[in-house]
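Starting off, we have a lone chain in the form predicted alone, written out as C-alpha cells.
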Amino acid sequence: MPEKEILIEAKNIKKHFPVKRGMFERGEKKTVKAIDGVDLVLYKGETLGVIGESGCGKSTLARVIMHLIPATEGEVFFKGKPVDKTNIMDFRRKVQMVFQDPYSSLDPRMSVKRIIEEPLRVHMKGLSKEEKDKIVRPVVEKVGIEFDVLDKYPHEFSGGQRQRIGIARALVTTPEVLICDEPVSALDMSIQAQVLNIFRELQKELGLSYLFISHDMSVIKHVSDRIAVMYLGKIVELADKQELFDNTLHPYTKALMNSIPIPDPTVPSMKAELTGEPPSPINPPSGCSFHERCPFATERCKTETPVLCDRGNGHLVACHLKEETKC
C-alpha cells in the first residue's frame, strides 16, 4: 500500500495558561495545563475526530494548531515543514477553521457577502469585484447558499444558514484542512444532520481533510475514519473507528460508548460507569490523570503515569490494564 501523505502533524504540544493572583497564596505560582504533551498526525483525505467532555483542552488544541494562540511547548508542521512566522500566511490560507458558534463567529456589521471575501482580501489582495464572484458564488451553492441573498447581514438568517455562512467563508482560500470546533453542537438535531451531511459531500468533491471536534461520540461516530481520545489535555486512545468501537481499550472511551443514546426504546440503555467530575487541570492528580473516575484502577494507576503505546494495528492507548505489550 502507498504511504499516506501527512498534511499536519503536532509534536509533544503543551499550553499552560497563568493562573491570576489572588487565586492563591502570594509567591505561588499556579497554572491550567489546558493541553499537557499531544502528538497528534493527520492525513491526507481523512477526518480525524477529536471526543473529550468539556474542559478537556480540545478546542485550546485547534487554536494552538491555528496559531491563534501560541503553543507553551512543541511545533506544528505542515506538509514536514514547521509552522512559524515565515509562513504562517500561506498555512492559514490552506488550513481554515470552522467556529462552534454561529452567531458570534459572524461580524454583526458586515453583510454575508463581505464576510465569505473576507479570506479573499487577507489572502489574494487585488482581486476585483468580479474576481471575488466568480470565486464566491460556487462556493456558497456548494454549502446550499442562494448568491442572490448575500447582500443581507447574519441576523437575517438561521443557525444552520449561519454555518453555512461560516464553513461558505472557510472554503473561498480552496484550502486543503478544515478544522471544525464543534461545529454542529449549537445547532438543533435535524439541521446538524444536515450540515454533517454537507461536510461529508464537500470532502468527497474537494478532497478535504479534517479535524473534527466534538463531545458528542455519536456525531464522532458518523464523520470520522480515525479518533482521538482526549481527557485533562492528554490524549488516552486512539484508533481507526472500527478498531475503536470493536475492541474500545480505555475505561473513559468505553464510558464515552455508553453514552451514545439508542434509538429503540426496547433496547436497554448502558449506564455509563463514570462518577464525579472530571479533576481541576490547576491541580491534576498524581499517576493516572483519570484514576480518580475508574471503577478499575489499581494502587499503581494513583502513582505511575501510563504512556500513550501502540496495543497493534495502530490502536495507541494510555492505560495499564492494557499493557499485555511493551512500547
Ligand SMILES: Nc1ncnc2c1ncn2[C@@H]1O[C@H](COP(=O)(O)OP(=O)(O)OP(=O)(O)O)[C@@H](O)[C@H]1O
Contents of the next structure:
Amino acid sequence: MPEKEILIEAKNIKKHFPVKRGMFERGEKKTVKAIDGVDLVLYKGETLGVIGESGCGKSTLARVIMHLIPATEGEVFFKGKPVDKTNIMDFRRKVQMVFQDPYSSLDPRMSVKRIIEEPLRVHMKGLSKEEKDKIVRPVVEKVGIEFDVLDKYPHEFSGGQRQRIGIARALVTTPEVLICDEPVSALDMSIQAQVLNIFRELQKELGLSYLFISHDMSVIKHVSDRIAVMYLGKIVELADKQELFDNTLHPYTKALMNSIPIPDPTVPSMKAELTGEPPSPINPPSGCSFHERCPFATERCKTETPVLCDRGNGHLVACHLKEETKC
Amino acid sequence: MDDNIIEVRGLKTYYYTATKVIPAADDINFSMKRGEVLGIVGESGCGKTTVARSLVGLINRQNTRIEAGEILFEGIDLAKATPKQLEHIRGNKISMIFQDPFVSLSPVYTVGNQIAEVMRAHSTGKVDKKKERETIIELMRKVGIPSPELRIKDYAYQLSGGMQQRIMIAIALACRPDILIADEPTTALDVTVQAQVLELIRNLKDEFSMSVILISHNLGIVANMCDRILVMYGGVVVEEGSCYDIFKNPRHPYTRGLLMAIPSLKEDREELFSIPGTVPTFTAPVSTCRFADRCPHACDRCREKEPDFVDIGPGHRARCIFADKEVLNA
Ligand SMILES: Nc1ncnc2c1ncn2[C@@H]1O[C@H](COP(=O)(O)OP(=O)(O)OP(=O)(O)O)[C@@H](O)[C@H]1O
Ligand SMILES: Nc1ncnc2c1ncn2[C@@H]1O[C@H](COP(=O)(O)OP(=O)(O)O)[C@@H](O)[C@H]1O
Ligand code: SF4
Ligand SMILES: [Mg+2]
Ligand SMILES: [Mg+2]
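Could you output the structure for the form predicted together with the named molecule, given that the previous block was the form predicted alone?
Below: every chain and molecule of the assembly, starting with the one above.
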C-alpha cells in the first residue's frame, strides 16, 4: 500500500481568547481555552469529520487552520512545510473554506457572479471577463446552479442554492482541501441531502480532501473516512469511521452516540446518559475535562489530564480507563 | 367528542402580506386523546408553528387571520374565543414552550419570580410566600435544576441554554396544564442535553398526566417521543398516522422521500436519495397537490386539484392520489 500523503498537519494547536473582565471582577486575567492542544493530520483524498457539541472549539480550530486568526501556540503544515508569511497566499488558494450560514456568509450587495469570482480577484489577478467566465461556468454547473442566473443577488436564492454558491466560490481557485464548517446545518432536511451529494461527487471527481465539521453524528458518519471527537477544546477520540462506531472507547463518544434520536420507533435510542452540560472553557475542570460528567470517573481523572494515545490501527483516545496503551 | 381532549377541524390560518396571502395552515384536522403525545413534523416554513400558535390564540391579528375551522377544547371553540378567554386558557389549561428559551424568558425578573407569576395567575386566594417558594423550588428540582434554592434568584442570562429550557418547562408546568405544546423545544440545544430535556418532558407527561403536542423538524425525535404523528408540507398535513405507520409504512411520497434523504447511522449509503427542488411557499388559493413539483410520481391528475385524504388503515391517511396504490413502491 502506498504511503498516504499528508496535506495538512496541525501540531499542538492552542487558541486562547482573553475574556473581558466584568466591572466588579478582580484578579488574574482570564482566558477562554477555545482550543487547548490539538494535533491532527488530513490525508490526501480523505474526509476527516470533526464532531462535538456547541462551544467545543470546532469553528475556532477551522479558523486557526485557515490562518483567519492567529494561533496562541502550535503550527500548521501544508504538504510538510510550515505555513508562514511567505507561502500563506498559496496555502489560501489550495485550502478553501465553506461556511455554515448561507445567509450571512454571502455579501448581500454583490451579485452572485461577483461573489463566486472574488477568490479569483485575490489569487489570480488580471483575468479578463472571458477568462473568468471560463473558470466559473463549469464550477457553477458542477454544483447545480445555472450560469445564466448569476447576475442575481443572494437574497433571490434559497438556502440550498446559497450553500451551492458558497461551495462554487470555494472551488474557483481549484483547491485541494475544503474546510467545511457546518455546511449543511442550516439547511432543510430535503435540501441537506442534495448538498451532501454534491460534496461526495466533487470529492470523487476532483480528488478533494475535506475537513468536515458538524454537530450531527449522522451527517458526520455519512461523509467521513475518519472521525475526530472534540470536547472542550481537545480531541478526545479519533479513529476510522467504522472502528469508531464498532469499538467506541471514550465515554463521551459513547454518550454522544447514545443520545442520538434514531428515526425508527422499533429501535431503542436516545438515552440521556449524561447529566449537565459541557463546562465553561474559561474554567475547565482539572484533570480530564470530562470527569464531572463521566459515569466512570476515578480519583485519578480529577487530577491527571489524560493524553491522546494510539491504541493501534490509528485509533486514538484520551481516557485513563483505556490505559493499556503506549503513547 | 368521546375521550378527545382537543379536536381541530378544518383549521385555516392565513398570513396577509402586502402582496400575497400565505396559507400557512390550510385545512388542518386532528384530535388528541388525554395522555397522548402528538408529533407535528416537517421542514421549516411548512406551518408547524402557525398551527401551534393558532391553537392558543398567539397570533398577531393585524396580519394573521383564522379563516375557518374549529378548535374544540372543553366545550368551547378556541378559534372564536375572545382574547380574554384565550388568556385564561393559556394560563391554566394549555401551555406552550418555544425553540429559543432565552428570547422567551424575561431578562428583568429572576427565574423564580417568573415561575411565581404563573402560579399566582393560576391560584385563587392569598399567596403564602414561604409555601410559594417551596413549591417553586420543588418544581425547579423536578425539571432537573441543580441547587434550585440558589438558582431561584438567577436571571436568564446566568443560565446555560439547557437550564433556560428547563426553566421554560417549569413555567409551562406551573399551572398544571392539560396540554403542553412544545415547539422545537430542543432545537437550540446540544444532543446530550436534548436527550435530557426530552426525557424530562416524557417523565413529566406521565406525572402530570398531560397531553403533549411536540413540534420538531427532527424525524428521530418524533420517532422516539410520539404516539401519533402529523407530517406537514406547504401548510397542509400530508400524512397522519401512528408512529409505526409513519416510519414503517409511509404512504405519502414526501414522507417516503424525507425518510430516505436523512443519512442513516445504521447503514452507509454512497449517495443519499434527495428530493429535487426547493421547499416552496404557496399563495392562496392552492389548487394542486403541493408536492407535485418535487414528486417523482406526479401526473396530470395531481395538478387538477388538491388531493383529498386517502384512508390507508385505522388512523392512517395520506393526501396523495396514489397513497393506497402499488405504484409508490416502484
Ligand atoms: N473571538 C472570540 N473571543 C472570545 N471567545 C471566543 C471567540 N471565539 C470563540 N470563542 C469561545 O471559544 C469557544 C469555542 O468556540 P467555537 O465557536 O470554536 O465553538 P464551536 O465548536 O464551533 O461551537 P458551535 O457548535 O456552537 O459552532 C467558545 O467557548 C466560544 O465562546
Ligand atoms: N408573522 C408572519 N407573517 C407572514 N408570514 C408568516 C409569518 N409567520 C410565518 N409566516 C409564513 O408562514 C409559513 C409557515 O410558517 P411557520 O408556521 O413558522 O412554519 P414552521 O414552524 O413549520 O417553520 C411560512 O411560509 C412563513 O414564511
Ligand atoms: S398526489 Fe401526485 S404529486 Fe401529490 S404526492 Fe401524490 S403522486 Fe405526488
Ligand atoms: Mg461553530
Ligand atoms: Mg417553527
